[in-house]
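Only one chain comes next, encoded as structure tokens, the form predicted on its own.
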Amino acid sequence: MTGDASPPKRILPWLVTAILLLTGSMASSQTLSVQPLNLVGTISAADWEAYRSRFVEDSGRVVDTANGNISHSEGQGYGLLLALAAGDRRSFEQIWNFTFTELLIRDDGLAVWKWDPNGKPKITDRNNATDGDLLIAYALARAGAAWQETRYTNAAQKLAKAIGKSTLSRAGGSLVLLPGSQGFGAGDRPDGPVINLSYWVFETFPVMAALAPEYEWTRVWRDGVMLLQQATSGRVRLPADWISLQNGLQPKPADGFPPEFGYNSLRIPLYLLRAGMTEMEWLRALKQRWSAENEGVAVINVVTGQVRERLTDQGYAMLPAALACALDGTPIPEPLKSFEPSLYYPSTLYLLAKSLLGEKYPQCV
């Protein structure tokens, strides 16, 4: 394993204690609480093997099969998280090895976002993707604590500090996550800063606070909730994937991007559920919208309300099913109980939802 020197053994119990204390602090000081999942053992060996054999190469590269077979930091983070949930230490190590050697090559400690097998060189864009960095750091920290592996904990801490240093930004009265360290700030775009609310992986913030307490992670979490509420207050009640916060004004669709609730934003409710944040009123409105008698999961223009594309893959269908289970205890439909991997992204969403249901809502499955 190529990696960083291990920190003292005392870091592991400190990390576990800090996560628990900070989670409790968030819950008591805000109207919404973050309740991290246990993760380990929440995915069956059969489901993980079906996923791993289709999307994870022996090198540890997680392959996006609908996007030119590229790899990206988001996919590596998801792969680490799912390997941990399946209790597969060998695959976790392989995925981490690829991530460390191929993506963690920036001088600032963040991961490059894209690795193209057909590119010369493989790295054609050295910018980071902040959600990928969060997922990687989170999975490493949770694995370090679960498996008493200090190499993972040390790497997680370095990455969390880099995220805090390079991607947090002030926007009006809010503290936001920039989607990348370059190209999205107020000085980079006329309509900047530009954010993507699906990059707020809410379950990660108590862990980031434990790893890098010098940054205001509780505020990032709180302001993300506030921005989501603002972005869903219009007639259509859906956030655009890419949002401008120019001059601290009401969130609006960013220039140069389709004004759509699309493949990015549809994972926001899953992130809220995985963090235990079921009290948001917007989730009930979305549950109604996603019901079979209405639109279902779809790509929707947030200005006109028109549907551009309906998404029927099993992985997308699992999202409203998980939402109905968490909010009302509705059982998961029989066709969704057996995993049938298709493409990387919906298959990933399926397993993230299924691991949540297996731990928090076993009565539904």
Given for the second form:
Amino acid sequence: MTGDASPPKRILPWLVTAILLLTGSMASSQTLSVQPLNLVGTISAADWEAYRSRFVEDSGRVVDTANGNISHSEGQGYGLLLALAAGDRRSFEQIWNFTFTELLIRDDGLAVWKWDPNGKPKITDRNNATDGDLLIAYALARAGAAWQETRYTNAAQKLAKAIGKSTLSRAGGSLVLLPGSQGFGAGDRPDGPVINLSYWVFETFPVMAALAPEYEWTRVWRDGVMLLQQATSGRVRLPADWISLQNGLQPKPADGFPPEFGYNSLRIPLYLLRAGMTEMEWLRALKQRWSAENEGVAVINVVTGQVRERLTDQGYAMLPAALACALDGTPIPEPLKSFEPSLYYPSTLYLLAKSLLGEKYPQCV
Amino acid sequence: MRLVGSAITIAVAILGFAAIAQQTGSGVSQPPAEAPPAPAPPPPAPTNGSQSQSQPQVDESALRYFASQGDTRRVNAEIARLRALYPNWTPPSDLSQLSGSPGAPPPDPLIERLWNLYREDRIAEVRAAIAERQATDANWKPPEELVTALETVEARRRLTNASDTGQWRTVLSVATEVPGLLTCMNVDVLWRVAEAFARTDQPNRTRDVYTYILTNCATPAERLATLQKALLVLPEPQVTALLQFERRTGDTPDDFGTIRDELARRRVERASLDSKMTASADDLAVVERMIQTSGEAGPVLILGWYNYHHNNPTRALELFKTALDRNAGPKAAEGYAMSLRALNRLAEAETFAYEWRERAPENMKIYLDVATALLSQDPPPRLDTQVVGRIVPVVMAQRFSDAAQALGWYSYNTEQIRTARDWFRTALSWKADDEPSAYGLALSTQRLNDRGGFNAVVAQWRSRSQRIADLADGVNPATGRQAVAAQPAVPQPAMTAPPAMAAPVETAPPPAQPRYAPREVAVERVEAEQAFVQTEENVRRRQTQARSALGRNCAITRNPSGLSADAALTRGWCLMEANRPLEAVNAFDRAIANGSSRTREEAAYGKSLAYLRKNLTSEAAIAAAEAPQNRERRVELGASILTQRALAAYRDGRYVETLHALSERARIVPEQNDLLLIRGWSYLKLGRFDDAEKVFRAVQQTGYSEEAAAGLNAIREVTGQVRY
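Alt. form predicted together with its partner chain, vs. the form predicted on its own above:
Every chain and every other molecule in the complex is listed next, the one we just looked at coming first.
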């Protein structure tokens, strides 16, 4: 735990932004800012070791244990970020080595997203996943700065420029992140463009803007917030994981995906909190829904509001707890305080949340 | 090491990576760089080239490191390990020069561990250990050789992954950044780089990489594999040029014979589809040898097509037969049918192609072509009705206008003028601008005194066809012979009367599809369909209508001779309804004698039904032939007539005739179970027990049948007797 965590008071610029967004008056000259996280040192050695020993192989491969032990760019990005937060240069380098040699091979400089140990070749889908790219570039940039390692900084910059070049797209009046460089654009499918709001890892945009200033990251960020507001304005007030922007003003669930607020979207609040965007009104509504008296964390049909699956793993339970802490100062319940890793994804969410709480809300833990 | 070093230099020089870097570098994509300056001539073989032939490429970096540290124990261990891996390898002679700089610090145990991990290919762990060490000691640096070795392995992994995933620009940019990869030690990398050049439209650079390998790399298997890869991606002249690097002497000479054979095979293959290209005798001999020495169909097909396209259909036929025996399938069948056609063995060709027609589109195409050719022979052949009968449905289903036209001429030239008219109409409906069909239509309508039909064709075609205009102006009266072939008017000897239903039933098309037909035709057809009585159900309706119109009166008027044709027709149906078929026959006769063509057609149909009701099948058949019938009716009448014939024959114990009638019938409609049973019993009576058993079993498979079970029992009984 670093002692110099910035006090959570300096949120005025963001507050102004949030109000502007909420009132719909989008001044193009407005400045957005996040509270950058320190990251380094916010995960304890014991928690990290519990994670690393389960999910990171010696080759530096982060294994998605719930999905046939495949790996993906998202997992590598999370692994890098968590290793940085744990201050583990050794593991960071290891995970980076796998990421660099196995995934960062696309002609356009992005990472292929899917790697299957049983595949032949092991790369079984050469498309990229933009959130994975953002996470990798972000972790590299922060590690490069923290450890004075130019290899990381240089790689971060190349990747940031590639993301800017290949995944930003105009949709109606918005500038959006395409989930992958192939297959999601307006010309790629009848209901395109299709987006995934959980790919907006808000804390990464200021870093991308520093690495590749020639792209409009602030605009992407701002339009992401606006789209989130639109997508949560319906009766159920939850965004579908996959959203069609074909009808620019009215986002709707994309064809071919269940119209669900699912495993993707449930990390959106975590990303908002990590970026310091606690003033989003939607977070309060979500906190209400997620509270113990209500339905808790679940996969929910965004049209009917019906619950398809309740998610009770510690990593999912940590999300409403973090939300309650950030919004109301509610302490984290005792059972959530010690890390009990199960599967890759909820364990990752748990550590991302815990790292945030340790740095910005130490009073809750 | 010096060898490898110079090889790298050469590789970089040849490949001109500066130019590649321009193309693959990040930033705005540029048009491909100008063609690079003429590639350097193949570099002279390295001075120690003879050594390179026997000396495998071995990663000596760890060995050199241990030597530089003066670690004799490790040096010896590494030499032993490498010898075990590469029996022909000899340790470099300059190791002693590296070792023991005086006063060198003692070997670092971490570095030893790093090299060990490196040798085990645990690259991420080497990197991790370096990072860990640097975290505590920012000034610590790993040995330069290790860093280079790591970068090389990482680059090879990235390049291989990129190549496996088709990321060709990444392949080239990695090769540019880490040229140390491009050595004979990594011949797989060189192949991948060569392919990346080919996939990015830089074949000359591909050739340069292969040239580099063939000039510098020693392993015979890799040299041969290089040419095999060249065959996949390079134009043949460039592959041929690479053959000059074949090493004919030395410890391990090359044998590029299979490459030469493949090039010869390809030359024959190209010539096999182009009659203007000839293959050399040598090349043809290579393919012949391939046929003899392998069981493959590929070379057989190539030689088959070569002979087919070079005026040797007899040999082609033999070869396609061989290819069929080697299971070459539809392609071989197509060639076989085409060869038969080329040999003018059209009947055989039709029979053969018919069997294969469903296998592939080209098989259907050749079947239709062969059938068209068969029908278009001059003079018109006497075709088995069975042959014509199976051509027709295929032509209809495929809407193949050439064959429809050929059927038109075939009918015309065999004096089936009405049928001819229908076929020409059909052909025109599928291909509206088919002048020969229009001419055929004009001739047939003229022959039939079908003024309306004739005028319609003339009106449409006068301006487009001189001969149709001439026909209208009486310049060239219809001659009765296919004018396409400009034949004199030689009357065709009447075709042996086909079985009552066969020829007319089977060759005439259903009513023309109006889709592409001229408007007049379409209108005529619609009217026709409204007036026609086409199905059994319609018959019942027609009878009921007639009965309700005439009441009991139809039975009272005895003599229909005073009636108009239409009144006689209605009366005929009325009498049918009253179940007085023989009187109905008289009424229908009256309608046939005086009616319009449409009335006559319907009356003939009614008359056939009347006879059928009296089990007078021959009469029914004759009646059916009195006026042309549309397809549904022909099928219905034909099936009914044949059913009754079969049953009558069976009752009389004439089993051969029974089977004959059933077979005829089965060609136009599916055989239902009760008739299948008759067929089974007929077989049984004729002693054809196997056939009988098959039939009874087939019936049983559609559900339990006592009759079929009885049949099977009877067979068991009979065959049991035979056995004992």
